[in-house]
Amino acid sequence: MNTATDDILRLERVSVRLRTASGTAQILRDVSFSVGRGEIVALAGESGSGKSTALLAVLRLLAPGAQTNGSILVDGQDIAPLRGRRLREFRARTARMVFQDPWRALHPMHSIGRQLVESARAADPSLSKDAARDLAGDTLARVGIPDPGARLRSYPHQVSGGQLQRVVIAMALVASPSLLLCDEPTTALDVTTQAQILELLQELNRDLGISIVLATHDLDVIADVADKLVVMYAGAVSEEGPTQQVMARPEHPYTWSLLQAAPGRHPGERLRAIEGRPPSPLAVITGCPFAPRCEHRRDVCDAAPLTPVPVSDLPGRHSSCVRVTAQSARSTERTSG
């Protein structure tokens, strides 16, 4: 993992709102971080957190009708501004997606080889399709698939999910992106090839210095992975900070309750779930949104919705708990006095 010396993406309080039949859906609430050039940033949280829909934004592909606040930067260039062309050519070149699914992500009636090509001469239109086959071919061996030449003749139904998702990752790293979007990316894959695709954006992020943004809901998956860890809850950013601190010493209840439902975490044991479940995208909150699943509540966590503070003691470590904002307030005090 490197050391960013700058931000290739930074989020200042982005907030997305969408109707719907049922009334307002608020998805993301005041969202800020930071991706630096080389590092690994992982965005963790359950089903609904937010994740997709941070990653959505940075691209551009929320949903029609989605209203979208606060600022987004990568490569310090504003993206709301964006339109047409100017829009495609981000897309094309300066960050791509990895996602979830990645049968999805592929056309089923066009061969590999072609999507490749295709993706390549959308990042750079001078290519001719000879060279960008070619390049195609190239990238998919540095991804470690097998007999290249071969597999740019295949389609997505004749490939195992292992290897299709490293042909997804291909396809992006054909345009030789600044910033790899990875939503899940492992989800749907045996444990041996999880372990297979963590280690191939590793790679690729030491050797080719791609930063990185890898959305997940299972902590113990980017243990070793993420130099930063971005935990969120109900559209929120609860708690940030170096991953390996994060984990051993997390600083939100939420994040602790993540890690204690880890599977493995207790073996012999029944798995730990947080009861209950997060607020509705339509709720109104007013206070700390994970108060009525916290065993730690208290009356002050109804009051005015909080943003990660710094935890005093900790460099590079942010939490939206009270009780960091308490224990911050005492720190100021005493520093100021």
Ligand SMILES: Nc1ncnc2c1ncn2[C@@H]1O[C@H](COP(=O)(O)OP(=O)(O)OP(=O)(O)O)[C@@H](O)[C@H]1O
Second form
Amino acid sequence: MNTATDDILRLERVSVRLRTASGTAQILRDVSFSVGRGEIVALAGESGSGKSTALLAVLRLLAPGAQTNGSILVDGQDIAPLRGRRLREFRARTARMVFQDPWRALHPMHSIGRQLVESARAADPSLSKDAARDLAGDTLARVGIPDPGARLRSYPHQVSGGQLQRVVIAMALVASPSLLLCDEPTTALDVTTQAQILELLQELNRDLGISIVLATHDLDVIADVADKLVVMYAGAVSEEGPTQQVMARPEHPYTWSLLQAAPGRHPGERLRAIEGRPPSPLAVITGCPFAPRCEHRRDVCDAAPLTPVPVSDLPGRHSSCVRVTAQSARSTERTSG
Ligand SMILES: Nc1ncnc2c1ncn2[C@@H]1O[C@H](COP(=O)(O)OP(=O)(O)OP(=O)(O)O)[C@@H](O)[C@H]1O
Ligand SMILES: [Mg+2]
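Could the form predicted in complex with the named molecule be shown next, to go alongside the form predicted alone?
Let us now look at the entire complex, which starts with that chain.
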């Protein structure tokens, strides 16, 4: 298990509340997870489960008025007190975001070269313009853009969607961040380009040691990519563990339902959509938030913990399903007794 110093990112019981016209929305509920140095961690869950909010909270980019509780440590540093210049430096250097929509990161009227140079110099003001431009060209080549010299002079609208996502990844990379937060980076792309971008992220992780959080609603995307899988439901973590293990043997009915709904895992079969809808963030939730949609629901689910607890016979695995954890407690009693 990672100690604090081995973690590049650690969220500890992070809650986010937002006041809306219809009442207080509880967007994240006691979310804890960590990303070890050099790890790729997937955040998975249906739309509205809180994946983007968790990533935005790490960069302190939540809507004004959002109230955040709990602690977020990046590279051992508590980010809550960061203000002004130190917050800008943190966002420019340490943790960088790659959004689903590349246009969130790009200025349509500025050349790709200019934007890469600005990104590099924001992270390292001691870089000269020429050095930053060299770095920009090298980085475009690194992310697989052909003829990088010419591309530096192009404008964003002159390149395709897949190439544009590579440019956005390059914008982050010129800053040599330790952490890359990717929010559905491949969702808008066709399947082939999707695979290429994922391959690129894996390469960057392997070759540069960069740690990556990958938020996605699509479990097919992360099966072979992420070391660890954190499954979110209704703003809370429902299950987490090593990706291959969680996928082979989910320990929460919600994870199982998500896997059943993943098209790539059941080629040619009819998909089992998850019936019902997640609760509204305005709803007051007691017990397991998935219970109303769960075919294994029992009375005991009303007393389920909000946060996952260790599944005792499976090291590294955590689940908030009270039936799973009660069962594993009984099996531990049997083996020890
Ligand atoms: N500014 C806001 N005001 C009100 N509600 C919000 C706001 N931002 C997010 N929410 C709500 O918070 C919940 C979580 O949203 P979030 O975008 O984090 O989910 P997500 O898992 O990233 O979903 P998706 O897969 O659709 O991207 C949703 O119910 C959303 O409607
Ligand atoms: Mg999102």
